[in-house]
Each structure stands twice: as C-alpha cells, then as structure tokens.
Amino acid sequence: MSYIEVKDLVFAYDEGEKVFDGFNLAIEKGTYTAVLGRNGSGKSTLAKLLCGILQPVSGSVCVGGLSTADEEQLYKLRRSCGMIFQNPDNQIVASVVEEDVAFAPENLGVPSAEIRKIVDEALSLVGMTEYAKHSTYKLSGGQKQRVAIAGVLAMRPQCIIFDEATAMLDPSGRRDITATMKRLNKENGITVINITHYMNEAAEADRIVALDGGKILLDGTPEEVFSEGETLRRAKLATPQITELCDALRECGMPLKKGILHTMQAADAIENYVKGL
C-alpha cells in the first residue's frame, strides 16, 4: 500500500463543475513529488483534500493508512501530514520565533523539557537556530516561511505538502525553501509534495505529476516530463529555462538529448558537441 492513495476521487465545490471526476494517484513514502498545473487545474484543491481540509464527494483519500473521511482520525492525520501555504504570515501565530514553533506542541500538552528539544531540532532543520529569539515580524519572507516549516516540523510529521509555498518569495527565498524541501526529504525521510508554478523547483523533485483539467497529463521523472515540451505547452505549462534553451538548440540542429534540466548538464553536452566538430 502506498503512503498516499487517492482512489476514484470525485470533488466539486458546491454544485459547480467537478474539479476531479474519477481521479487516482498513489505516492510512496519518503519520496519527493512536484505537482504542476495552470490555475484551475486542481493543484491546491488536491492539497486540501490530502490534508483533510476538504472532503471528497465520492471516492477515497488515505494518507498513511488514515482515511480523510474518518473524523475520528483527522486529528492524527493532520499531525502526520502538515501543510505550508503561500503566505507565511497566515501560519505564524506568535511574535517570537521560538514561541511560534513551540505553539503546536504546547497545545498538545507536551512537557516543557521536551518542547525545548523539539523547538531546537525544528529550527536547526530549517537553518533558523540563530533567529530563535528574534521577532517574527522583522524576518524576511523566506525566513518567515522557514519558521512556518519549523512550526509544522514541531508536530513530527511524516509528510509535508507545500502549496505554492515559494510564490510570494524573491529568488533567494525560493532557493532557500527549495533547498530546505530537499534536505527534509533526503536527510530526514519526510515525504514532500511540492505544488508549484516554478519549473526549476519541479526539476529538483524525484517525480513530477502534471495536472490539466483535474486529470493527470504527465507523470514521471523530471527528465521524462520535461522531455514532453509540446504536450506541456499545449497545457500552457513551461519547462525549465535551461531545458528551453537546449530544445531551441536542438531545433537548430545541435544533437542534444531531451530533458536536460541543469546548467552543467547543458554545458557538458554543448562542450562535447563542439569538441566533436
């Protein structure tokens, strides 16, 4: 059984058009999945369904063996599956960094000595230890988002869903949060689902699921998905900038392989081509 299992999902807002109609998805534990799609494709709705914020009209959503439809299990599910939203200000509840991270375990009745350990560990994981005593209101957007992540980590989750968590950040902040996602996944075994509009972010994942109209358009490794440039363009989705460059060079006659994602990959491929002339 996969860690996340969505089976025959049907969902609509009120009496409106169905966002999902017979949708299926499985995600393995400890993986890093990026979810792509233009506005209205169902990305954020899927995130809320996975966290139990929304409920299916029919079908099932299970996370770690817990059904989101079982109200008695929702508390346990939301502890094991955290969510980070676009605006970190919406998740920060205290004026001091360490107090904000301590908020959830305090409300769970965790002993004070253990809370201190949990807060220190969470801040260390997101690289914010030196800001423990700082005012949350004076932090940059990227720093606030890392505090929000630490607050979720204090719940000791097995899965974190990032719902366009870098959308309001500058490039530096986006790089910091993307690096944090990778570190939490690779070093701590946390299942990461990153819902994003940024193709360079998606290229860092193990797997990409591209949505279009509530259906899976493409599903595979970043190399596999970004090799389908024409399919992505028809769905009004892009590819990473370096991939676009290599595609353009290939159309001009340079024999570069499809699905090049990183600058050094492109540099090596172009260098090898030039040496062979």
Contents of the next structure:
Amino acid sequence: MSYIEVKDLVFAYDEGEKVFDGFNLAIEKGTYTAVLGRNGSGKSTLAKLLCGILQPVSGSVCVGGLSTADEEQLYKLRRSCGMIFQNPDNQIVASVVEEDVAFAPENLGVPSAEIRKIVDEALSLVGMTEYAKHSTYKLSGGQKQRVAIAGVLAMRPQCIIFDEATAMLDPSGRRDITATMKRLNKENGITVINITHYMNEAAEADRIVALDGGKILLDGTPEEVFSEGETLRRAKLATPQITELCDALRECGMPLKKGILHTMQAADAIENYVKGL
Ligand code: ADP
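Okay, that one was the form predicted alone. Can I see the form predicted in complex with adenosine-5'-diphosphate (ADP) too?
Zooming out: every chain and molecule, the one shown earlier first.
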C-alpha cells in the first residue's frame, strides 16, 4: 500500500460543482512530490482532504494506512502527517520561539527533559537553533515559517504537506523554505508534498503532479512534466523561465533537449552546441 492513497475521490463544496470526480492518486513513503496547478485547480481542497479537514462525498483518502473517514484515527493521522499553511502568523501560538515549538509535545504530556531534546532537534532541522529564545513577533516571514515547520517536526511526523507555504514570503524566505523541504526529505526521509504554483519550486521535487480542473493533467519527473510546454501552456501553467528560454532557442533551431530546468544545465548545453559549430 502506498503512503497516501486517494481512490475514486468525489468531492464538492455544499451545493457547488464537483471539484473532484473520480480522482486517484498514490504517493510513496519518503518521496518528494510537488502538486502544481493554477488557481481553482483543486490544490488546497486536495490538501484539506488529505488531512481530514474535508471529507469525500464518496471514494476514500488514506494516509499512512489510516482512513480520513475514521474519526477515531484522525488524531493519529494528523500527528503523523503535519501541514504547513500559507500564513505563518496563523500557525505560531507562543511569543518565544522555543515555547512555540514545545507547544504540541507539552499538550501531549511529553516529559520536560524529552521536550527539550525534541525542541532542540526540531529547531536544528530548520536551522533556527540560534533563535530559540527570540520573540516570534520579530522574525521575518521565512523565519516564522521555519518555526512553524519546527512545530510540526516536534510531533515527529512521517509526512509534511506544504499548502502554498511560500506564497506570502519574499524570494529569500521562499528559497529558505524550499531548501528546508528538500533537506527534510533527503536527509530525514520525511515524505514531502509541496502544493505550489511556483514552477521553480516544483522543479526541485522528484515528482510533479500537475492538476487542472480537479484532474491530473501531467504526472512525472520535473524533466518529463516541463518537457510538455504546450500542454502546460494550454492549461495556463508556465514552465520555469530557464526551460522557456531553452524552448525558445530550440524553436530558433538550436538542438537543445526538452525539459532543461537549471541555469547550469542550459549553459552546458548551449556551450556544447556552440563548440560544435
Ligand atoms: P486551488 O487551491 O488550486 O486554488 P481550490 O482547491 O481552492 O483550488 O479550489 C477548487 C475549486 O473549489 C474552485 O472552483 C473553488 O472556487 C472551489 N472552492 C474552494 N474553496 C471553496 C469553498 N470554501 N466553498 C465553495 N467552493 C470552494
């Protein structure tokens, strides 16, 4: 069984049209997936279904073998699969960084010596150790978001879902959070799902699931997905700027491969072409 299994999902808000109508998705443990889609494609609804904030009309949503429909398991499910939302201010509950991170384990009655260890570990994982005694109010958006991530890490989760978690951050905050996601996945084996509309962020994942109107438009590695420039443009989704530049050069006759995602990759390909002239 996959870590996340969405089967034959049908979902609509009250009297509204169906957002999902027979949607299927499987995500394996320890993977890093970006869910991409323009506004209204169903990304946030999917995130809320995954953590049981919303319930399917029919079909099933299982996370770590637990069904979101099983109310008794929902608490366990939310502990093993944390969520980070767009606005860090809504997720910070205490005025001092380390108190904020300690909030969840304290509420769970974890002994204080162990809390100290959990908090230190969590802050170190997000690179915020030196801010342990700082006021949460004075942090930048990116730092607040890292504290929010540490708060989730204090629950020792297997998976973290980031729902447009970088949308309110400046470019440097966005880079911090994207790097943190990658590190948590690669070094700590945490399953990461990053719901985003930033192409450059999606390019960092190992797999991209692109949604359009509640359906999977494309599903593959970033190279595979961003090779489908035409399909993405039709769905009003862009490719990363560097991929677009290489697509334009290819149209002008330069034989560059499709799905180039990084500046250095493009520079090498162009250099090789020029050397061969
Ligand atoms: P995204 O996160 O990709 O922008 P959403 O999941 O927010 O997409 O929206 C998917 C669809 O559900 C859209 O048509 C949107 O208008 C609708 N929708 C989202 N939230 C609500 C809500 N609370 N009530 C009614 N319709 C909603």
